[in-house]
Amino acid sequence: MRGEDRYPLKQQLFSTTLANGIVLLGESLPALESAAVAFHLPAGAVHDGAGRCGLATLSGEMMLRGAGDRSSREVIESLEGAGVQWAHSVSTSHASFAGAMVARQLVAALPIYADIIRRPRLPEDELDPARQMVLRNLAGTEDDPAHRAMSALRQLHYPAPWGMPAEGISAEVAALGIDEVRDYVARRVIPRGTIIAVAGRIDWPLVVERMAELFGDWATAADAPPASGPRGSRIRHVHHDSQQTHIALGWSAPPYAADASYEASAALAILGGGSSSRLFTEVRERRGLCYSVSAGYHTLRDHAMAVCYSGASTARAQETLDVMLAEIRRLPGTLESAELERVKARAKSALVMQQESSAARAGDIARRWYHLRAMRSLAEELDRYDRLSVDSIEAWLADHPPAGLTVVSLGREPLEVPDDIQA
């Protein structure tokens, strides 16, 4: 039985592409009273360039500081006056502007976003306040040792520049000038590679008509994709004068576009996803070694990684790492059906509950398009989880056992890492 037959859900998906390459995606959710829009621009941190880490984030902040006929303050007042719950973020791949609102306000809000994206003023007198905003956010992340450990892990494991921190590096953000911001926006905020997703109570033909009016004549040349460089060392210790040691480790996994990513993410959920996982049970509950431990899945378009994290006292950090590695080695050949059923129930529940948020759905269909170049219905997603089995995951683990681990420790003393985990 096909997924849509097994799960007869009320869901309509739409897609079309404007002549300039902008992809428009839509999901009609008539039971909702809200609508959301998400603009994903090909202006992510991977394009920052050497010595300019944080340029994408600073440029995104500057784009909100005056656009079209609106000043910086008027941009925000216009969005909030229309009842828009707006958000802005920069990831490795995209600069994103999003908003959720009462459905009837969607068409009225679109011209504001068109100004932000196509006509940002980028005034020089706003550069320093924008920079201070970015630096304050950076100071917050630099005070978070868990974040620092995970960021270092991504920088080491992924080939450069795919693991660079989207939030930037303080010294490099401090040196950026207005000309670099204006050049970046001109080169990277372009229609080709842009994905616009709308979800909720929408009138799709009207959305397409308004998007074509606002963005259809937008034409710029495409910029070259970033070249991939080497990856970092397998093991790194970052000195941090604290009573705690933070451990981050990872190994390569199939990216989300690969069908086997479902087997990989399910195996990792069994290992460390939630309070019933093996790591939580063995490392935290049974042995009391740490206050936090988890495992999960992180994906870019062409690269992905299994990631594990733990925060432990300095005295117990070595044993914590040793037990984590033992649980990782024990994973192949020992999966139990009850573990998998819990993982499937949790994943399917999250998918269904996501249908109640237009903002979550707009972000999700844009993300899936970026990875898959296609839309996938909720019924298809649920059906794929139904087809997961202990046998399919064990077969994947047999062919792809955890290997080639990268290990980062952040604390007072370095840890001993066995040589065999690097094979």
The other form holds:
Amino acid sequence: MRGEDRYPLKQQLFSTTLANGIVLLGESLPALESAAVAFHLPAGAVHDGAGRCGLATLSGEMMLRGAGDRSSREVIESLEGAGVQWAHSVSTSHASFAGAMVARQLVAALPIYADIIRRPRLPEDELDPARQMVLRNLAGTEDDPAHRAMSALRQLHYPAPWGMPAEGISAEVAALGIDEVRDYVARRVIPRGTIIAVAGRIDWPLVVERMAELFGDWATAADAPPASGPRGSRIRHVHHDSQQTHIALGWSAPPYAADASYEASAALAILGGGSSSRLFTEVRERRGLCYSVSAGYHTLRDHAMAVCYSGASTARAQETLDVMLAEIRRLPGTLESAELERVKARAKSALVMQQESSAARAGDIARRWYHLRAMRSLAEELDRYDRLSVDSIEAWLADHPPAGLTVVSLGREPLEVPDDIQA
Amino acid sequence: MTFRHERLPNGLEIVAEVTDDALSTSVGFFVKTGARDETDATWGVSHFLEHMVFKGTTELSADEINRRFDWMGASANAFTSEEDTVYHAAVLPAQQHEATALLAAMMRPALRAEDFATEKLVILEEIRMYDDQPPFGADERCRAAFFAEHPLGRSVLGTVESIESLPVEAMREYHVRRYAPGNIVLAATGAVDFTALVETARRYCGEWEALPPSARDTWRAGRGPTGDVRETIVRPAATLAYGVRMSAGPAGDDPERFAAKLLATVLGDDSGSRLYWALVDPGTAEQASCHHQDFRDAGLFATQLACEAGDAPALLDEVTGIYAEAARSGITAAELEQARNKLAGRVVLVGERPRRRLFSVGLEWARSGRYRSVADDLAIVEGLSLDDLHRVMDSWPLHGPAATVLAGPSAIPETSGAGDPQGAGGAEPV
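Having looked at the form predicted alone, could you now put up the form predicted together with its partner chain?
Below is the entire complex, every chain and molecule, led by the chain shown above.
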């Protein structure tokens, strides 16, 4: 077999739904020594509510501070004592708890996660430390100019609350009380909408049996989707005393569940997805304007965006933006088949190599299910890439040329944004 | 997993950790050169050269290199540190030859003056980018203070001035000397066809001229600062203050370095450590962590702190107080057990990804000419005892003399002031 690609077209994928609505997904990767689990709870920042930006993040932090019979410290120590590499995050759509470990430890880890999710103590005396932690993290993001520019872009581009910053807003986090946290966890940490994915060296029937014991009798509550609000303005400059000006811009794209998302994401990869992409070549390689420039595809369930980013010193930022916009305008009608072949090769490699990480696979199958309400195998995914053609992408671009751009700059001086791309 | 090794007549070494059922292959050229091999006149040349290697050879343009990597679906990149410059690509097994051959060709770059001028602008942007980010240069200033005049204290990127004044001729001379085949290791991990790898290396690297080994400076300055050194950097735009503290630790050739890493996990891992429970869990600091870093002949414990500016001096005192208390009262068996399990878990998770293993295998061989398997690493972690940790704390007191640099939004007071309750348990002179 040496010298041959041997990506597994025979994947071992599993899925089942418990009576209370929990979706349970699995992928067996017997070549690995590890197993990983990802819990995606329908408790993302989109449910924060007006004036409470950061409630999901604070609630997620509180869930780790004591659960079941375990104190705050015992929760962390029991995970780490089992050698679990744990992670916790809150995104727009989900609160996520994840862990990767040597496979035989999975049985020991699952009851700890069941405590965190079903029996968080949410003690009042932990509220202030948890709040301080959230506020310090927020202050830390203030010092990351690229993060700030991208966060502002999402906030302007997506309708509220889909673009709100998951990390919160200081003044609003400062005002949150323990009752709001407890109410939030009761309303949002519920079986319906919860996705649990396991991947790696797993015994699927055993996983299902353990999950049913741990989560089967969890009673469900009603799940209400948030209402969409208005969008922000399209152009914004944020003053920041930095040597570089950070540029984040975006326009609407089809969400992942839409068939055309593959055309959109391939077009964006040609624009700025690799070191042979147009933005990298024109902005960095030819002109030396910046260190970092890229374009990519960002998706929520019902909204998605084409995103471009660069950071260049104040004096050269305008030229950087101008070259980026010229490349965006030039995209429709100029795609070459060699460019598409490179995009396909990169996508295929990335998908195959993901199979070498149980944590990456658990997260990936959970995310795909959230978007598609189904599993999509590697073979289907590769097939969808294979079916992409220059014609299919050009047809999509002709119907959806880049327009209505949202542009954020963050630095010492504002940039000139031409009128035509704002239409 | 099997280990293979071969040496070409011109001195190039080839090593591979072969995992037959891996889905991917990672290859890398590990050049034993970095910031510590520079002088004042060539400060930043190692990293700048790493960029120039992607600008092409006499036969290959930069665009062609970028297109080829993308065409083979490679995840390719490079990095430069104080001691190593590494070029790496992760590909599907069918692309092993293509990826290796391309990287090999790149090791003999054209170093054209016009490319040099354009890429200089990119390097200057990279310097500005990092300068705008936390910890706002505190890490580099701290390393410079720790190593005093020794080249290990040189920042890898160089400075705006050193990069602007660097002539292309100096880079060409540096390249000839430092990229000699005897100074390079070709490493591969994952689904490696070793016979084919050696064949590719013979074809593309076999003609490289053998040069006598280029001497490297050694760390003769003892064990870091003999007294406390403290500096501050003012950044009006910063929101938080960032502190970096470096004290001496076991070097990369010291068997105690493994215990040092476990000790740093107990004291200052990102979660579940003594610093975490004292400073991060209560929301006092945004970050408080400690890790052990080793070089060929030097080592250090680096503490990183991020907090409100006004709290910084007191929290740094609290950190040294935690270290002093650990030295006085020792580590508990439960802490040892938890840290061992954590490290063992990390070893396994890294071990199953060829693209991560590449760095362990390649860097270790470049440094020591030795190979350690995942099982070897696990055995080392399992074999560490409380005595080992206590011995390291005795030999290398983390609360001892250190270089400390704080960067923050306003002038930060030099000390926390006598009797400040926040500084409870403050550092004891030892």
